[in-house]
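First comes one chain, alone, set out as C-alpha cells in the form predicted on its own.
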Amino acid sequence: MTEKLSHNEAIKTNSRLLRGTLAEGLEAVATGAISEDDQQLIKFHGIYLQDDRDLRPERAKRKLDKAYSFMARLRVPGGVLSSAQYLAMDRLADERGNNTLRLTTRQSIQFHGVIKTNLRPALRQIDSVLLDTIAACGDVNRNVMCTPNEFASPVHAQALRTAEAISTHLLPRSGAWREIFINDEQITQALEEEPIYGATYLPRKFKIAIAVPPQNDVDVFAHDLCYIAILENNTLVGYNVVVGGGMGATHGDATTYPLVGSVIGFCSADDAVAVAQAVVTTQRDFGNRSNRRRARLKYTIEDRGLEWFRNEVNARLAKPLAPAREYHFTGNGDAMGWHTSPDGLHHLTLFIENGRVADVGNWRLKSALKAIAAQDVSFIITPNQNIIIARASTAAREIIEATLASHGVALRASALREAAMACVALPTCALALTESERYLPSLVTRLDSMLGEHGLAEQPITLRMTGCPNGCARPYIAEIGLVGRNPGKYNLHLGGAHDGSRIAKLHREDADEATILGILAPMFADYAKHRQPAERFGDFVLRHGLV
C-alpha cells in the first residue's frame, strides 16, 4: 500500500516550479500576510513569513491582525562577502529591516523585521550588488558551508572553491525568485525544467559543509553531505565523504533524533561536485515523501542501512569512491583573535555574540564594521556567528583596532562566551518554545563566575542553547546543550565531543535555570579536581559516569 504523500508535496507538485500565487500575495496589501501554501513556497527563495510574538496578546486583544513581517537569508557559499556587498547589507538592514544583521550558523545574513511591501525593494538591493537568497532555505540544498578563512592557505582557497561549485550545481534552475522579486514578470511563459531536482525538488531540506582539519568548525558531522579535506604534503588531494547527520527532532516522537553522519569514503577534489549530485538524487528518490518527520537524509540511511546508501552513490558515480583516509580534528572552535598568512596579510576573527551585529549603548559594533568596510577587506562569517576581518594590511590592522576601540568593542570574551551560539528563537521565530538567544547571554555570566571559581575560567566548553529541538545552533553535539521544552525550561544535554564527532546525552528534561545551574556547579568542581591533562569537559563527564 502506498503512502499518502504529504500536503507539502502538493504544494510543490502544483507550484509551477515555486513561483504558486507568490506575485498576486505580495501585491494583497490587506494584510502583511501570504497564504499558507504560499508560506511554504516563500521559503525556497530564502524567505519565512514570521511575527513579533512579543506583540501578540496586545494585538490579539486589540482584535488586530498578527505584526507580519518577513525573514529573508542570503546564499553566501563559505559566508564570503566584499566590502561592498557587507555595506551593502549594512545599509539593507537599516532601510528595510529592523536596524541589526543576524549571522547564522551557516554562515549567512538573516534580515528580520522585513515588512511586505519593503520585500521586494530589500531583494533588488541583494540583487544589485550579486547576492541572492535563491534556496536559502526550503526543500533543496541550502548555502554550503566552507571552513573559513580562505586566505588562510590555498588549501583553504581551492575547498571554498569547491563549495561554490556545489551550490552553483546544485541550485534550483527555476527563474521564480528573479521573475517574482525582481523584474515583477515571468520572462518566458515556458517552464523550465529541473535536471537534478524534478518538480517536487527533495523530501526535505538538504545541508552541506566542508572542512579543513584539523579544525571542524562547520561541524560535518552535523549535516546531510560533508566533505573533510585530505591534505598530503600541505596540497588538497581529495576529501572523506560523511553522510546522514542532522540535528533535528520533535519532542515526544521518539521516532525522531539526532545523528551524526558516517564516512562512506573518499572522492578526488574534482569529483567532488558529482559525488554532491550522486548522493542529493538518491535522496530525492529514496527519501520519504509522507512523513515530513522523517524526511531528512539521515532517516533515509537508517532505514536502508549505510551499506545500501554507499552501493545506491556509488552506481550514481562514474568513478566509485575509494576507501576513506586518515584525518584529525582538534575542535569545533573559531581560532579568535588576529592571525597573519605567509602573504604578510592580518585576519581578525572577531567574537560577535550570538551573531546579532547591532549598537547596543556602548558597544557599537554594526557601526564598528562599517566603518572598517571602508578599508580595502573581506568579510567572512563563520560557522559559529562570529566574523573575521580578512586581508587587512599592517595599517588597516592599525586601524581597525583604533576603530574597534573607539566604538567599545572588545577583541575577545571569555572562554566559555567565544565557545556558546544560540539560535533566534523568540519572538520571531513561529517554532521557539522558549528564549534562545535573548537569554543565553545572562546564563553564560552566571556559568562563566562558577567556572572562575574553580580556576577554570579560560577551559573552553561547547555551549548551545535552541528554543525549540529544531537544533538550528547544533546543540546535540556541544559539551553542554540546551534544547527548549516549555517557556523558561530546556532539556539538558552532557557529553558531546570537543570535535563535533559525537551525540551529547540526555541528561534532565524541563529545567530551568536553578535546575541546570544546580546540576553543573558539582560537575564543574569535578572537572576541576580530577581532569585528566588536556581532558575536554564532555569526555570527563562521560569517563566519570556523570551522565
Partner chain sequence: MTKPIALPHTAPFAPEQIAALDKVIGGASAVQRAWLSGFLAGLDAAEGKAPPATAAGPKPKLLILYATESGNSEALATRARQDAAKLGFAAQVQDMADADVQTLKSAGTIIAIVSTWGDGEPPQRAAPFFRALMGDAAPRLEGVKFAVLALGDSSYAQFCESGRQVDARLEALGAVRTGPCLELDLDYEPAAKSWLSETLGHLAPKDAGSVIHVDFQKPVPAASKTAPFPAEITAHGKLTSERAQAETYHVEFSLAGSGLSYEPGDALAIMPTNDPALVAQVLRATGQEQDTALAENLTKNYDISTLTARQMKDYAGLTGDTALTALAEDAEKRTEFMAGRQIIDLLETFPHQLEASNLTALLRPLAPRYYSIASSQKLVGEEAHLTIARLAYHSAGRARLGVASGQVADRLRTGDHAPVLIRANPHFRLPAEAQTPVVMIGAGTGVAPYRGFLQELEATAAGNDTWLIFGHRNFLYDFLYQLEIQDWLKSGVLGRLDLATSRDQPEKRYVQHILWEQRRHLRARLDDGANIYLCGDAKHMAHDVDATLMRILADGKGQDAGQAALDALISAGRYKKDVY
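Output block for the form predicted in complex with the partner chain, input the form predicted on its own:
If you are looking for partners or other molecules, they are not here, because only the chain is given.
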C-alpha cells in the first residue's frame, strides 16, 4: 500500500502552504517563467504559466526565450459580477493582459498574456474590486458553479448562497496569495492551519456545481460533487447529491476515462456545506496520491465502490443522507435571449462564441459590454461561456439593445452555434494537441449548412470540442464531442444525452474535418427522416445503432 507518492505531493509538502519560491521567482527578470515546482504551486493561486505556442518556431533562433506569460482565473462563485467589477476586469485585460477576456466553462473569467512584471499589478487590480483568484486552479476545490440567475428567482438566489457558502468554506486558509501577490512581503509568523485540506491539500483538482432544474446548464454529471436543487411549491427544500463525475482522460491510458456522476442521496439546504466537507475530506483521505492520472474522486469511487463511499460520507455527517428525490432536466444549454422576471426587470442571456470577449473589426463585443456596464446592471457568466446582463430596467433594455446593435453584436446565433462550446487550446494552453477555440467556429459553419439542407437548422444539438483529452469543455457528454489528438485530428464521440446525463461513445479516432463531415452527413439525413417527435440527436444515433 506504500506506492511512491507523486512529485506534486512532495512539492505541496515542502511548499510552506503554497509559498514555495514564488516570491523569488517573480523577481527573476531575465525569464518570463518560474521554476517547474513553482509552476505547480502557482495553480493553487489561480494562475498558470503558459507560452505562446504560435511563436515557438521563431524563439530560440532569435536568441529569445519562449514567449512566457501567465493566465490568471477569477474565483467568482456562480459567475456573478457587479458592473463595477466587470469594468475593472475589462480594464485589466487592456492594461495587463491581451486585450481580451475569456469567459470559462466554470463561470469564471480568464486573463491571458499577463507577463511576469504585470502579474502582481493585475492581481492587485482584482483585489481592489473585492475579487480574487484563490484556488481557481490546483489540487483544491475550484470555482463553484451555480445555475443562474439569482436576480430572476428567489430559488436561484438561494442556490447561489449555497454555492458561495461552499466556496468560502472550502477556501484554503493559507495566506500565501495575499502575501505573495498583494502585499509583497514575507511573513515571519507561524504558518496558518488548513483544517479541511491539511498541508498537502487534495490529491487532484476538485470541482463542485449546483443545478436548479429543469436546467442542467452546469452539467451536474460531469463534476466531482454536484447538487441538484429540489423544489417543493417553488421553494428550495434541499439538494440531491451527485458524486464521481469527471471528464479528464489520458490518450493511450485505458485506466483513465470520463465518467458521469451518481446520485447518492438527498440533503437539506442547510446541510449542503457539511456534505461538501464530508465528500472533500473523504477524497483527501482516500484519493490516489501516487498516480495523478487516477487521482480524481471518480477513480476513488470506482476503486472502492459507491456503497463504501456513501457509508464513508455518512460516517462524517451528523445527519446521514436521505433517499434521493425526483428531478427532471430538459437540457444543458443556456436559456438564451431576453427574459423578464416577475419584478419587471429584464435579463439578457447574450451569446458569446467560445466565451471570448474581444473587439475584432466591426464586431466590437468588448467595447459594447464596457458601454453597457455604465448601466445599473449585473453580469453573470453562464456555465456555457455566455453572459447574462441582469437586472435591466425597461429603459436600460433599450439602451443595451441599441448598444449591441451599434457595436455589430448579434443577440443570438444558430441553434448549433449556441449549443457549441470549445476550450481555449492553442496558442496558450500547454496541454493542447491541436486547435479548438480558433477552429470550432468554422466547423460549426459547415455543419450548420448541412443541418440546413435537412431542415434541422432549428434543432439544438450539443457540440463540444477540446484540444486535448482533459475535457475542459466537457466534450464526453455532448451529443457530438470532438477531442483533439493530433494536429487537425479529433476523436469523434457521439450519443451523449442532450441533458448531459450520459457519456458519448467513441465513434472514430483521429478524424480530420472531411472525415467528421463524412460521418455526420448521413446521420443528419437519417435523423431528419426517421426521428421520433422531440427525439434528440444523441438519443437517435443510439436508438438507430449508428454508433
